[in-house]
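Starting off, we have a lone chain in the form predicted alone, written out as structure tokens.
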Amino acid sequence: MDVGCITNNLPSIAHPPKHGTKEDKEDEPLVFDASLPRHEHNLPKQFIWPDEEKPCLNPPELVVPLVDLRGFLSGDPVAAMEASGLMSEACRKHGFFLVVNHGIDSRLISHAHRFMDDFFELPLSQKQRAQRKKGEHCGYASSFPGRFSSKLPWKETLSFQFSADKHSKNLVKDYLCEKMGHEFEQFGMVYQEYCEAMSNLSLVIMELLGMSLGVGRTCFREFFDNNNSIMRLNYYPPCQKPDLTLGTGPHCDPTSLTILHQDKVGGLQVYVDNEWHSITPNFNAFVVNIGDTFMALSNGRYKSCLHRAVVNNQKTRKSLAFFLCPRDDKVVTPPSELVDHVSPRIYPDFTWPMFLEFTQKHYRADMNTLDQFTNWVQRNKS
């Protein structure tokens, strides 16, 4: 792809489009073309942070429960009462936790991961045929320079929708070849597939943490049966200066559960006691962390965690990233027994796609979400 001429003295990797005068292109958000930035040592400053939120060097690593699922999987009641307290405990503290001994294929795993180079290395103007469209949440996007003027995330992603209800069998598969073409099947197969093992495990993760908050087994595991939720795969360049900007900023995910996988590469950090925390990549575990949805769901009890992704100067890094949600029509309200007259609610009812549509059109994800998003609900409905 030509990326054209350079204005506003920009360096390569972000660039305008090529037609209309300077002032239009001042105007015009900026391109960011991942495959040029390994060499370059200039950033523009839409993508440096201010110093405060700048990353720290040699954080010290954060020491989360791994969870073994293997006893629970097995009927085992000792085992998943195990389980389902170091998941209180975590969850209460910080909301991240590993797990261990999943039942998902390593084979699934390993080829998700693989498949990743296959679009993420196509020339730009293939990868735009799946180009996020303003206002959505599904699609390619570079970088957010659409949404953002300033704190750009040094990052590419592809995110698409999953639906586990049995008439959208193949959303996943269809979206992707509907955007990049057959040849991209197999490659929507396997995301398809993934996406699949995400929703079951994300279920035996609920049933856990039902358990742990005294509301039984089934109770989260109905709520989000037929869960149509979000994945998104997450492709972080090197960056010569590594020290000035972020892959993701700090922001708590106002999903409900986020299920991640990450390279050996690393760089996922979590803000614990006042002070940024590395989470080690172990490619045998998923990390997985409460978003701002299972928050309200639990009535405040369990905590969505501030977190972010730092680049490195040598390597791309790649991870995988599930977002359970509930269906649309489900109502966010906590079981009877999390409110009482010492717990009462501190969140009002709301639906998934009216927490998202905050999140798209009114505000940029941060540690305050949740209570942003409860003000706006209390404004409009007065």
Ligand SMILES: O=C(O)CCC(=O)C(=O)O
Given for the second form:
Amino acid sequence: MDVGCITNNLPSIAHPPKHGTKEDKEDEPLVFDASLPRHEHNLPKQFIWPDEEKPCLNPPELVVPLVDLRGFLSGDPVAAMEASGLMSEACRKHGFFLVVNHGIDSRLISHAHRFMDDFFELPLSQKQRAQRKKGEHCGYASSFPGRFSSKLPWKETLSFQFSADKHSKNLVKDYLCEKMGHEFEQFGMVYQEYCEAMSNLSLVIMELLGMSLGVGRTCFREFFDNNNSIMRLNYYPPCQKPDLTLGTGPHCDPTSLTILHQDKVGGLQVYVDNEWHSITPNFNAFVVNIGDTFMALSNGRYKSCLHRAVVNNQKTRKSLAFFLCPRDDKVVTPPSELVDHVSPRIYPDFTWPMFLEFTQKHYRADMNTLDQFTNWVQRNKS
Ligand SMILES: C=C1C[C@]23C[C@@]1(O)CC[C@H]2[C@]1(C)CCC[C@@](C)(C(=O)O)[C@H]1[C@@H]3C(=O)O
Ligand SMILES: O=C(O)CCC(=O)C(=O)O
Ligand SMILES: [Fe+2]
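To complete the pair, please output the form predicted in complex with this ligand; the form predicted alone was given just before.
Following is the full complex, with the preceding chain placed first.
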């Protein structure tokens, strides 16, 4: 797919000033670093979001279904029906649910959070050894000044690839050691183990989602076997003007399924019934949400939901986001059971690499990403 012509049709992402031009000085990319003294009271204008997108104070709490996986994991068919029923109700309404008794060691989760602190508290120059390159989705990024010209998110991120393929057992460790040096070997091993746990949990959830949609336990589990997913560490430093900016802007995840662990600070918000709702942190629960790619796989039966992250003026907030993505060669096509004259195809066939490139090079993911991508694919059908 030649994606070149997208650039002219969509609100393209700001291109950083050409080096050496006069804009360089005026538009020197904004970079902030959590370890710098927090004395900035006048927020740079690029971090100030439009009034209609600014955070609201004290949103109501979203009562999210708590899906207990213990029974299903022990083979109890009644528990399986209960769990898939709860998921179905949540996914038809807003696409978010919590999973508990998931079997993942709390020490692994704590290690992952601790290593995240270690990374983001490094001097900026060291973090920039893993600097995300233009058009690529892996690496370290600080608020994306080179990518966007306004509505910059108040966060630093570190993203890397995970492959469930048995020959890729060292992918995470090798990437982190290559970028950051061999002192990151343990960091890499912990995140390789964390991502394997996330991948296995994703496949369990895919079994239940398959059951809930009437396509059987193995349909989506096999589709995401050997997944080629993305792990993202979100680090949100305190902000002196938290009511003017956002940690992560309003969006639907373009990926298939997100398994998120937020720390105790809280800040994740979901847009349901025309209102923003907070999701209260729960160390023992993972927040799970459907992404755009799974919405296409389900032929629109399940919703990819609008959400965002707000910041505060007291504490750093962290979240671990595992984004499930199918192997590169998998074609996203809904099972035949989900397509008929009553429910005709809504989205075109596509592969995840096509959609990912769209979000990285030509369109800032928001609440319309899948529709924009669909329109472009249909316009460019050669
Ligand atoms: C495929 C992806 C693009 C973003 C990361 C992700 O892996 C899934 C979520 C996407 C994102 C977080 C949605 C909001 C806008 C965004 C630019 C961000 O704030 O980070 C998105 C990510 C991206 O780097 O494009
Ligand atoms: O940090 C959070 O709670 C949400 C982050 C998010 O939505 C994302 O990274 O896609
Ligand atoms: Fe998200």
